[in-house]
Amino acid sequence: MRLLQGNEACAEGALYAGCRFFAGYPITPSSEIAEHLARRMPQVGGTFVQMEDEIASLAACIGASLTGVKAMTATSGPGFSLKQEHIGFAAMAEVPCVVVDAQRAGPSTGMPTSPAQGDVQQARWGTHGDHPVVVYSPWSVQETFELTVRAFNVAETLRVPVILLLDEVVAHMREGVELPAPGRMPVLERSRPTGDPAAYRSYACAPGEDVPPMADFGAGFRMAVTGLTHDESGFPSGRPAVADALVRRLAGKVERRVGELAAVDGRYLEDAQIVLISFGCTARAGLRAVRLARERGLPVGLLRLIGLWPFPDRAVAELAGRVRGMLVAEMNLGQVRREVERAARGACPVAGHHRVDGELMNPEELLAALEVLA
């Protein structure tokens, strides 16, 4: 058990998941991140670059990442935007990469140590085009920590950046968190060619699969990477059919593992009526107010969103089905309220709360617009 800040677990995750290279540039509040693994990695063997900003420190994780090292870097919302471009090249060219967004109140340079939840849509929309990404978003230090190891696999495993979504509340707060032996949590590692090296094609996949082997640079592999539409051999192709089929098979190989991705967490909803949806530090405060109208005779439950994207449709909609009412709270104007309206279909009402003035929602508010429900 170790006593630790939120942004030091998200550390320590990543090296137990075999982080080896973070390259960042240090912002409020993801600061201690940063901190944290420049005197870790190089007690690990790994390295730690502090670069110039924002977009370099994406692409010089990218480059690592094609050599088979596993990357990642860390920001908040002004950086996260910087990183968008950096974030449509690593899904185009199916690089792993891990990348930490510990969120704060906005827009621009907004509120530097205030909390917020205003990065969502920018998580999944932030970049141009249509491409993969999952993101997932942590209530506690502890789940950060294996939040940020299943991170690591997604990204490993389906070759696609994995964005964790922090908030200045669950980066800053310290709790008592139990950190595993090795071996105790899965670790996993992407798919390496093991056929004849002048075979290898980069972007080529066995069949029935949808995600290619990923030799490293310099292992002997002849490898093509770019963010033009390529074929799959990694060169530029303007073929139409080439085009589709490529970016039908990168938004496909996370829309067929939905089910796996979009990981959600239900409290007293085997009879509720009213539901409230939240996530990451505001889910807390929701936790507590359910149980406060549970005390009342309240028929109120809680759906807290793990995967923000791909987002939990089938739970939601199974959910609307049989309730009189969901509330989502979060500390933006709406973000996550507009996926729950669209998911539930019009089969229930659905109300949100919200809050962007870099205060933390408690307890009583979320009671008192639950009871308004009820």
Given for the second form:
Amino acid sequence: MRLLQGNEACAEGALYAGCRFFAGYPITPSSEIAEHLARRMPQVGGTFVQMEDEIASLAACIGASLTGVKAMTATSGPGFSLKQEHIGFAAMAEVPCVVVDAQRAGPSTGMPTSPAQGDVQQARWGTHGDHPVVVYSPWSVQETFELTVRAFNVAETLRVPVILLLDEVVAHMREGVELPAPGRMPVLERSRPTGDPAAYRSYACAPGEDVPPMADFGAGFRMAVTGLTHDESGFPSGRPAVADALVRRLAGKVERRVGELAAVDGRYLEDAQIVLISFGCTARAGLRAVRLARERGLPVGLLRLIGLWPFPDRAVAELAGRVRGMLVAEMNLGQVRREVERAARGACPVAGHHRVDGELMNPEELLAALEVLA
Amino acid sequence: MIPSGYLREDRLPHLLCAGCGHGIALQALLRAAEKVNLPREGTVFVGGIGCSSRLVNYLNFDSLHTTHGRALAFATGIKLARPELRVVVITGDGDLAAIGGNHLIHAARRNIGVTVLCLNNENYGMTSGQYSPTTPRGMLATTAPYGNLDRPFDLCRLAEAAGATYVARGGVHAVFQLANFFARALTHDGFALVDVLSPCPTYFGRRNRLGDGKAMLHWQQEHTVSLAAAGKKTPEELAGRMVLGEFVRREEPEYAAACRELSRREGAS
Ligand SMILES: Cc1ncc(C[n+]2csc(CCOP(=O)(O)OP(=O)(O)O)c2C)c(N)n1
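Can I have the other form now, the form predicted together with the partner chain, not the form predicted on its own?
Time for the whole complex; same chain goes first.
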């Protein structure tokens, strides 16, 4: 058991997952990830670089990843806005990478040292065009470690950018963490081409597959990579049928796997009539509020979202069909509530409890909000 | 003779306009690649966005066509992750000096081992002829209908001031000299920039009544002067002329190697 900060656990999780390249630009409350990896990367034969801005940081990660090295960047609020262009590039060119966003109160420079959960929709739709992303949001230091490993596994196997949405509380708090021994948690690698390099086509999938094998730059496969719409050869194409097939395959990679990607954690749900839905630091107060409600005999349960995108529609819809109401608690003005309403399809009323003042929610205020519904 | 094998002939014809200088620059690059025996499996070409940047698609190497202005940031990641690779960026004046200007100065400052070939046509070709950071004052562009008010960058002086360890300027009207600069830049161990004067007859030429591609090459020849000759001329005689030559050529520790060295030291302890 080690006492670690959330940001340190994220950095250690990345190393456990085999990350050997980090590029970043300092910003509160994510800087400790960079500081930790600046010390650790050289020790494990990896590379740390502080780039000139966040756009360059993710670009450098994508460049590194194309050589076969697992790569991560970390940022917060304003820096996450700058990441968007290259999140789109990574999605389009199918370059595995992990982007950490330790959320702070916005918009704009906002309150740099205060927590928020206002980047949920930006994580999904911040870059232009239809594109796949996978987003996780941990609620503890232990889970931050584990989800960082998972983020790499998903990024590598699906060839997608994976976003880890921390928040200022999870990023900065310290908790005891059980670091798994090497080999305890699965660490997955991208699939690489094995055949004749001369026959390699950069974006050709094997029959029945939707993720093309990825060569490393320098390995002799003459990989062609572009952010332009491209065909299987990796070269630009303006043909409508090519564009259609590409965008649908990219989106489909994630949609088809929503069952394995969309993780949730349910508590006291078996007989629940009212469900509190929350994630990240807010879910910590949420669990306490649910326990207090249970002590008072109220039939309340918690649905904690671990994966935010793809959104766990099934879990929400299933509950909506058998409970009297849902309360979404989040530190924004309703970014997850909008998804819950969509997934519930009117099967039950959905209320929201929202804070955007940079202050943590406390269990008592959530209990009061639950009592109104019960 | 165009050296074969380095070109992806199946990607031809290329997208360049008739008379565009970028094709001549590509030819000079192929000559230089052959001269220095550029390793086919150990070299990555990286482009940003623009007509110039699109040349990476015609080269028979690993290629990465990126986002507008950011090629150097991608190239930095490649070089740091795999210092044994040679990384060559093909870019334009808009790509490198406007949207990518910050990446240029920082890549030069670090002295990362990346070769940058900037095909400088003094305007934004791909988006049809807007003014760029290298458009001379008074010249016309679609977004400078009354003549350009901006002062242009001298890319070589910019790169030199930022710390580049190889800096040269050539023009596509003098293709053998250009190929020589490319050859030196491709084998330089550190940050190398070649500013390549390359006419854009379709937009810059037509709007400024400079004639077709051939006429623009003559115009370019008349408006350039070699570094040796420039030393003997007065500032008045040099006005309106670009100086061609090698401005910087020196050895300094290369950045990716320094990072590797740090890992070797700390990893061993
Ligand atoms: C972020 C972004 N902004 C603007 C553009 C539009 N755009 C494409 S190419 C280009 C200019 C290219 O000019 P230059 O680098 O000089 O290359 P040239 O085409 O002249 O060779 C611009 C502005 C873009 N693709 N992306």
